[in-house]
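Single chain ahead, by itself, as structure tokens, in the form predicted on its own.
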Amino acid sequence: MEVIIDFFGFNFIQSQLPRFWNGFQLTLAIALVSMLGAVVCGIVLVGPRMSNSSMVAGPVIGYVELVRNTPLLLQIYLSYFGLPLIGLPLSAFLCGVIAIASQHGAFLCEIYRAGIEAVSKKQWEGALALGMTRKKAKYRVILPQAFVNVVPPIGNQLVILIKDTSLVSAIGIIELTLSGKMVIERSGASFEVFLFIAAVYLFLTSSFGAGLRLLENRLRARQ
């Protein structure tokens, strides 16, 4: 048993927990703020995205396609080095959050759109036949059904977001991954450190996914 413990470097990892704890807290903060930003960004974009006016929908479609089809790391660099050039010298934390939230917000916009369009047109017709206005039908009939449909893909996207927080290490944010790299530079224990970091990310994403599955089951039980 002691040989197995030494192989996985438990004793070494335990001695470095204060360093990892600081990085973990920053990773968690970036993930939570970015999630909130992405969810709000997707909600703001989906209305214009579904507009019948090409003048309104066109720029949003262009933005969504541009952001979804370029690397997040590149967007982080552009945010960090580009925003100061236009008079917005933000912190590395905010630059990382803006880049992550912007890209994942674009993905969530498409998820919201697909969920709304998946609701049968008969639901619209039934609500209007009962005397509801289109606005009331949208908020009382269509969106609640759409929300239940999009919980699983939203969960998948936010799990990816959690993993993507590791990319902000490229602009010097000492989150969990960069904390691990700094420990490796001092100790050379790359196997143990990266295995531990992988386990932490697995814990975060699994816990978040389990919570979303519980929410999904409860929402479907109420239907």
The other form holds:
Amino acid sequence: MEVIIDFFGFNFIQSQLPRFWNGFQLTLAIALVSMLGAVVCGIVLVGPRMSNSSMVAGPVIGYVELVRNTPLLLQIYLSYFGLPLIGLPLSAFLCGVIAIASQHGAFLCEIYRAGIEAVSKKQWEGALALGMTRKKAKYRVILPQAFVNVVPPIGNQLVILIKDTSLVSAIGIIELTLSGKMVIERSGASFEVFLFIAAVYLFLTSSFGAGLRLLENRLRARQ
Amino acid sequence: MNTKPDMPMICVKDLYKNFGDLSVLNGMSFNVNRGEVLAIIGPSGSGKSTMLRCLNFLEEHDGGEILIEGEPLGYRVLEDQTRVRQSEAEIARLRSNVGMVFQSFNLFPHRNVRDNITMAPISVKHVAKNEADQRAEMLLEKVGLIEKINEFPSRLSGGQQQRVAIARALAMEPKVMLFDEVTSALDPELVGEVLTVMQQLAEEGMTMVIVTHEMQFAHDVSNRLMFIDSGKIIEEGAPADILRNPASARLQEFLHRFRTSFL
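What I would like now is the form predicted in complex with the partner chain, since the data block earlier showed the form predicted on its own; can you produce it?
First the chain shown before, then all remaining chains and molecules of the complex.
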């Protein structure tokens, strides 16, 4: 038994837990703030994205395409090294959060749009025929149904976001991945450390996923 | 309710509607009087559903005019014949006087039966919640579904959903009810329960326009029957006359396809 424990380096990992704990807390903070930012960013973008006016929708489509089709790492670099050049010298934490939130916000915008468009046109007609204005129909009939549609894809997107927080290590934020790399540099125990870090990410993403499934089941049970 | 007894409930003047190059309505004109039940029959693609949807502006007409109790719906025609589209709020207000029941029910799946019925009175007419609830209960009693008040639509049969849809439309206290092939999507065994509710409404004096394939029902319930084809009224008159003695070859051919055991 001791051999097995030693093979996975449990004792070593245990000795390094305070370092990992700091990194974990930072990862959690980046993930939570970025999630909030991404969800809000998507909500702000989806209205103009669905506008019939190309003057309104065009810039949002352009933004979404630009952000979706360039690497997140590049966007993190751009916000960290580029923002100071335009007079916005923000902290590394904020730069990381802005880059993650804006990319995932663009994906979420498209998810919201698909969810809204997936609600049958007949639901619009049912609401309008009762004398509701389009605005009332949207808020009382369409969006609540769209919300149920988008919970699963939002969950997927936010799981990807949690994993993407590791990229902010590139601008020197000592989150979970970088804290692991620093432990490896001191000890050389790469296998044990990466395995442990993978397990922590797995724990984070699977508990988040389980929470969302619970929400989804509750929403569906009401219909 | 503000009523204008001297005016027809619905007045349709020279109505045109196109979908791209396809002309669906070609200059239809007719009136529906207060308390009248007008049944519209015609082959698939004849324009009957489109015409009905124009009556609450779910389809926007390209020419002509629709008046609900003398008030234009959708467009105001100025003296120089230019058409000015009404504001959305104005259209919504006019629509709230015209109840509509759809072939596929269009109930809101995320709300229970009670909420489906009370949502529009509360949000559109600003009726107090307890008053809207009482009216919902009364309407559900009327359509025989009071025990389903807390169920979600997905837990109801097609016939039950359609009866809830009728109750939902009635909750707005409309001046006229439009029925768009409301039994076409139902299992034949469930058609009767919906038709019974509609018959009861007709007997109570509700003004109704019914697009239907139920010839027997059209014959029994309507005061006037209209046969349309290619977006034009081919024949109209008393149901018994029209169905027993069709004047046009087109209606004779159409009726030939139905069993005429009721004649």
